[in-house]
Each structure stands twice: as C-alpha cells, then as structure tokens.
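This document starts with one chain, in the form predicted alone, laid out as structure tokens.
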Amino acid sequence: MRPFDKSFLTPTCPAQREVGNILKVTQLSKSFTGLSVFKNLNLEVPNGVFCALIGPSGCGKSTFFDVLMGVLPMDSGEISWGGRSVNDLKHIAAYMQQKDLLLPWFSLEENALLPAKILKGQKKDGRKAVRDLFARFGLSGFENYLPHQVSGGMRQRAALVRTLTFDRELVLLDEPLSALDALTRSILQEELLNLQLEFGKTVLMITHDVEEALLLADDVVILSSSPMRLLERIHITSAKPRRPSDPEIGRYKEIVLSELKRELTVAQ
C-alpha cells in the first residue's frame, strides 16, 4: 500500500497536447556481459514537453541516453521519432553529457560555437546566439578563456551553452546542473526553463534533485533501481514557473521521495 492520497495527481494525456515529433521508445533493452541494464523499456515523450527522468545512481539513467544518442548499441527495442523509426537520435537531438566534454586547446566560445562550426559551415550568426547565451548564464568576459583558466561549474555553464547552440528539436540533458553551486543552479533552473518554453524545444533531462525535476518538468518519470524499469509518471499541471514553497509542488515531492525511498528498500 502506497502512503500518500495520489488522487489529485492528472495522468499524462498526450492526446491533449500539441501535435508534433514525438520520441517514442518501445520495448529497448540493453546489457553488459549477462547483466541487464533495462529491459523492454517504454517511454514517450510528446512534443514540446519537457520530461524529468529521476531514479537511484546507477540505475542505468546515463546508459540509457547513451543507447538512445547511438553511443552504445540496443540489444533490442525500436526508437522513433515523429512516428519515423530510426537506429538512433545522433542526427536528431542535442546532448549534453555529465562530463562538459570541453576541448582543452579551445576558449570558452569557440567551444559553444562547434555546433554552428559543424553543422552551418561557419560561425558569423552562431556567434552572435552564443555570446547572448554567455550573457544568460553568466559568462560574459569569460569568452575568450580555456577551460582550465575557470572553474568546474563555469565549464559546466559553457557546455550546456554549446548544446543549445544547436539546433535541434529534441535535447537530452545528463544532470546539466549538477556541478554548479547552490545559487547558481537555481539562476540557470530558471534560464533552462525559460529558453525552453521561448524554442519549445521538447526536453529529457536526468536528475537526481527531487524539488528540480518538480519546478522544471511537465512530466517526472520515476525509475526503479537496476534492471531499470518505469515505476511512475507523474504530470504536474501547475503554471510556470513554480516555487519550491508551492503546496503542489511539496505534495509532489512527497510522492517521489516516498517512491524513491520503498524502491531502494525492495533491493536491498
């Protein structure tokens, strides 16, 4: 018996919501040597939604985005996106990993300006987005620095800006926020929010900050620990932006820690 009252909760309707891309992910399965990973996984994520994915470390979150962006291959399953089947999101989404991934013989800018380097073939308008982006995030004056002349967290700040600067329809995001310290993960929450909802961008972050993944997302999807499975979602109807101190928000997180927490007594 579960020990909170979920009747207000509203189940996720993607009917209901903007027609467009969606991912969709069915019956994916991966393993190491024997061990599985997750397996027959379902996930759909409509367009324009952002959509938190929370679950114990380790659980698979990371291998997960790995298999879906082609850095590993599936066992088994279908991707699709916008109803179309394909091997992997590689040429759909953007990704931004835990590691900032930064290229140490590159300032700060030209990094953030690799996408538009790649993808458009030069880097007048890209740079142009970039340094506004650097504005928002609190990196302006730092353009021109390597990114062992700053700190973790402004390295961090650097790589979420690179992967915005592409363009793509779908982002994956891998805890973008986590090295950052207190005050500036709740500036960059709301900046991440805000250019969200500006592009409409449809977003798939991994966290593992309860009261984040409740102010950010349309959609919080609880995972179980290894071999990962879909515990619950939950779709939050509350206007943006929101407030730690609104009473939803802390019935939501009732909800998700008391989940979270009789998942990890099961196994042990």
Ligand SMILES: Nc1ncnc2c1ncn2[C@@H]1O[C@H](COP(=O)(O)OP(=O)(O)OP(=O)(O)O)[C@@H](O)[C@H]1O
Second form
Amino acid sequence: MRPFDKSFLTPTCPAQREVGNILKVTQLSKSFTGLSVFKNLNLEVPNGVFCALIGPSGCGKSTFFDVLMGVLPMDSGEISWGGRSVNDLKHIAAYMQQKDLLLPWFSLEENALLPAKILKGQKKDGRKAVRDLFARFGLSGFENYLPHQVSGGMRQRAALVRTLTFDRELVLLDEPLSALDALTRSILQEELLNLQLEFGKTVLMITHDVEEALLLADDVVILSSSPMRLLERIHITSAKPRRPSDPEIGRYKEIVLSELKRELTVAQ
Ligand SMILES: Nc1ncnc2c1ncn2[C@@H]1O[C@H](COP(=O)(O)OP(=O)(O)OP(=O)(O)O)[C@@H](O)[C@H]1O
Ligand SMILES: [Mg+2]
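Target state, the form predicted together with this ligand; input state, the form predicted alone:
What follows is the entire complex, opening with the chain shown before.
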C-alpha cells in the first residue's frame, strides 16, 4: 500500500471560518457495561461546515450521535454550541437516526409535519415546506401513504424530509441515503448540497460511501475501529458542486480509502 501523502492535505478550520456558532465536543466518553465505545473524543465543527464521518461498521458512530443528541447519556465530557456549554443538542440540532423511526399510524406527510406541529413558533409554513421537499425528493403523490405502504428508500426520504423540516442551524444525519438506488442517491446528494449551500446549515453526516463524503463535505473525518478515535481530518478544498470524475476527487478518494484500509488492517 502506498504511504499516506499528507502533503496533499490543507489545514482544517481556517480562521475565517471560525465565525458564528461552532460545535465543540471535548473529551467525550461513552461505554456500555464497561466496554468503551469512545474515550476522550474531541471534535470541532465551524458554522456552516459540512462534515462527513466515515468509519468501520460498529466503531461507534451512531452511539456518538445518540450521545450528542441526548438519546444516550454520556459518561463524561463536554458539548458546547456557540461557546455555550449544553447537556446535549436536543434543542439545537435536527437529527435523522439510522433507523427511519416514522410513526406507523401517520401518513408520510403527517410524519414529515411533526416538527412543525411540535415546534410552536416555527416560522415557516410547515405544509408548504414539506410539499416542496416531497417534490424535490420524488415523493409527490405519496403524501397520504402510510410508512408500511412504501419502500424502505421512500421511508428514508420521508424521514429526511422530516429532519430537514426542523428549522435548525445544525443537522445530524446518520447514513441518510443508505437505502437508495444509485440514481436517486445521486439526485438527493445534490439536494443535500443545495440545502447546505442555500441555507448555510452546519451538517454532520455519517456515511460509508467515500465518494458521497467527498462530493458533499468540506471536512471528512476518518474514524478508527472500536474504541472509536479520530484518525484523520481531511479538508476538501475542491469547489462545489463536485463530480466523481474530478481528478482531485479521485486523489482524495485514494487518500481516504488508503487510510481506511490501513485502519482495518491494523484492527485485524
Ligand atoms: N444500547 C446498547 N447497548 C450495548 N451496546 C451497544 C448499544 N448500542 C450500541 N452498542 C454497541 O456499541 C458499538 C457501536 O455501535 P454503533 O451502532 O454506534 O456503531 P456504528 O459505527 O454506528 O456502526 P454501523 O456503521 O454498522 O451503523 C457496537 O459494538 C454495538 O454493539
Ligand atoms: Mg450506525
């Protein structure tokens, strides 16, 4: 395997991006019945940055998001948003969990409207926003279907609409496009990118798809096997929108894949 060419990398988080609300995770630890999932994890994501997290299956990515969102309690550590320490990001971030978690007795549209209903004072007209996103995500005509009446990929898209309907600056997405066919996936990648570029949201996205990470993210964070550590953070300088055929994307892909392969070899 070729050595990892770090000279290709540029420093992460240049000073000019350090404005607005920064997400800061400091010394975060979580274990299950004595087994450490991650220990003293640090991560900083500047305002408006799209950060992709890639790591081996079972390394602790979903647990990390669950701890950030307060779904699971942390053992120790600190989370801060905009310089203010918070217990978790429950009231700050929109979260799409790995399982779609749609309510089975509500239609897709009613499911997607839940954030607008729950969040009193949400400025935007929920139904219009949901209808717009349904159209953009290829779900028009399926508004009144129940979750069990549509495919897994359609449920995943409806869950993504529900997450994006939360009017929140920070968005956490756990493998949001994993159940989709290649073409739908590529269309939705563009939509995710548009939403980030249009609305300037800070996005943390877990994915197993290296190309997806490189097409969408400003920073790609590579994680180790359990207990999960940050192995590398790669700042992707290529202008957006990007194409898989861009030579630069190809070079980044080699770097990320070689780092992941190295980690899997070490872990075996
Ligand atoms: N509630 C729980 N109780 C005990 N162990 C758990 C619990 N949830 C997760 N784990 C363990 O924590 C580890 C990390 O799981 P997690 O789901 O965070 O991995 P992941 O990186 O998201 O994997 P994948 O890429 O397959 O989704 C695994 O070993 C898993 O078995
Ligand atoms: Mg997971």
